[in-house]
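Given next, in C-alpha cells, is a single chain: the form predicted on its own.
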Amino acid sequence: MRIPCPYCGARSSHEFAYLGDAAPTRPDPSAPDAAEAFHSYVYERDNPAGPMDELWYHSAGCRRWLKVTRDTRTHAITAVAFAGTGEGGR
C-alpha cells in the first residue's frame, strides 16, 4: 500500500506508523464518569467495513501526522491531509 504524503509524495506504508481511527476524542479526566469513559475510549472501537478516517505518522519521512481516508475493504486511499490542519488535501 502506498500513502500519498502531502509533503513527501507517494510512499510505501512501511514508512508510516498506524495509530488508528481518527474519530475518537479523549474524555475529560475530571468528569464524574471518567473511568467508564476512558474504558470505552481505550477498549471499545468500531471495526467498520468501508471508508474510514485514520491517523498515520510519517516516521521515515517528514515526521508529520496525516489524516488518511481509506476504504478498509480495498485499502483504496481517497483523501490525505495533515492532521489537525486540513492542509494537504490529496
Contents of the next structure:
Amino acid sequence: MRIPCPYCGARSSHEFAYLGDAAPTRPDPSAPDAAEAFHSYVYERDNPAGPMDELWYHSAGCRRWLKVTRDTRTHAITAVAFAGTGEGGR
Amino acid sequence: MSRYSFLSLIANALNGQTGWKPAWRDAAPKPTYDVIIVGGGGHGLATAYYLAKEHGIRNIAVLEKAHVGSGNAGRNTTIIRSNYLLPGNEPFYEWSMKLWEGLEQDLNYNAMVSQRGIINLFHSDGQRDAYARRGNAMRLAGADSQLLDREQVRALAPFLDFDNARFPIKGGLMQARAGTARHDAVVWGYARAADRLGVDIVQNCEVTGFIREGDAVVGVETTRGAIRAPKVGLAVAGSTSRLTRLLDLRLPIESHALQAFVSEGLKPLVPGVITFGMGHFYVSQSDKGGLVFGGDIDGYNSYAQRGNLPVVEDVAEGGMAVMPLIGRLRMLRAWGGLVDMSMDGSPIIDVGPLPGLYLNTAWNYGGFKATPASGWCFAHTIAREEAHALNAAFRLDRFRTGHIIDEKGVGAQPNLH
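Could the form predicted in complex with its partner chain be shown next, to go alongside the form predicted on its own?
Once more the chain from above appears, this time first in line as the rest of the complex follows.
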C-alpha cells in the first residue's frame, strides 16, 4: 500500500506509523460526564468495513501527521490531508 | 450416523469405502430455535456442541454465511498452548489445553492433536527472568512449564542460530503439553458431534439484521429468512463490528489482517513450536512437512482477508535472524485472516450488552488454541445467563471499570497487542 503524502508524494506505508481511527476526539475532562466520555474515547470504536478516516504519522519522511481516508475492505485511499490543519488536501 | 471406530474402518474397507455417510446434515433453517449461534467457525460450533452436551439445550442453530470453517478457523497456524501470564487468562487457556487433551475421544473424531511442545526463546538475562516468572505463573494455574538452558534448547533444535551477534539464544521457556492440531478437523469434529446431538448447522446463511422487541434481541434476519430465538450468541471474530453496528453498539475492538505462511515440504525438522524472542516470528512443522510460520499483524484496520508485503519482509527477517536455514526454502503459500483485536489484547465472553444477546469476540491473534474452552465457557454463559469462573474476567465492561487484562502492557492500541 502506498500513501500519497501531501509533502513527500506517494510513499510505501512502511514509512508510516499508524495511530488508528481519526474520529474519536479528546473529551472535556471537566464535563460532568467526563468518565463515560473518556471510556468511549479511549476504548470504543466504530471499526467500519468501508471508508474510514484515520491518522498516520510519516515517521520515516516529513514527520507530519496525516489524516487519510481509506477503505478498510480494499485499502483504496480516496483523500489525504495534514491532520489538524487540513492543509495539503488531495 | 454411526460412530467412527476400528470396526467401521474395516467394514468400509471391505465394501470399497461406499458405506460412509455425510458427517453432518446440511440443515435448512427452522423458523424458531432456543438458541441461535451466529458464526460456523470453531468457536461457534464448539459452543453449540457444549450447549447440547453440557446443558441439554439441543434446539440450536449455527448460522454460517459461507461454509463451516471458512473464516479464521481455516486461516490460523494451528498452535495450541497455555503459556499465559495473567490470572484472568491463564486458568482459561489451561482449561482449553485440558479439553484439547481429551477432545478426540470426546468428539469421536481425529483432530490430530499433537503435543509436540512449544519453546519461547529468550536472548538476554532480563528476558530469562520474565520467562521464569511466566513459567511460574503457568504452574500456579496448573499448567506445565520448564525453563531450558542454552544446551537443552540446542539438543532439541540444533539448527537455530545460537551465536547470532545481536540476538544470541540464552535458553527457552518450554511447555511440553503444547503443540498443534489439525484446524479443519477441529471444525469438522465439532460440527459432526454437534449435529449428532441435534444441532442444525445452516450454511450459506448470512445474518443481515436483528429482530428486536424493545431493547431485546429476539432473532435474526438472514439471507434464508427470519429466524427467531430468545438467545442469540455472536461468535464471528473479525466480523463482530459488522453485526453489532446493526444494533448501534460500539465495541472495544478493531479488525486487523494477520498473515501466515507455509514453506515447501521438508523431512521432519522442527520438533515442536519455536518462537523468536527478539522479533515476532514463530514456526512449527505441519504433518505434511511444510514449515508453518507467522509474525505480526499488518498494523492497520483491515477487512481484506489478505496481507501486505512489509509484514512478509518483517517475518522473513525474523526467521532469518533465528533460523537461517529458512533462507534456502521456498515459500509455498501465504494467507490472511480477519482478527478481532481488542483494546487490551484479551477476549470477551459475556452476557449482553442487550437482553437476549451474548458476545464471544476479541480473540486477537490467539483464537484457535482457545476454541474448546471458548465454546465451553460461552455455552455456560448462554445457558446459565452468567459467566463461568473461567471466563469471569472476560467481561465487556472491564474497560469501563479498569479491570483490563493486558498481557503485553501496551495499553489501548490494538495494533500493538
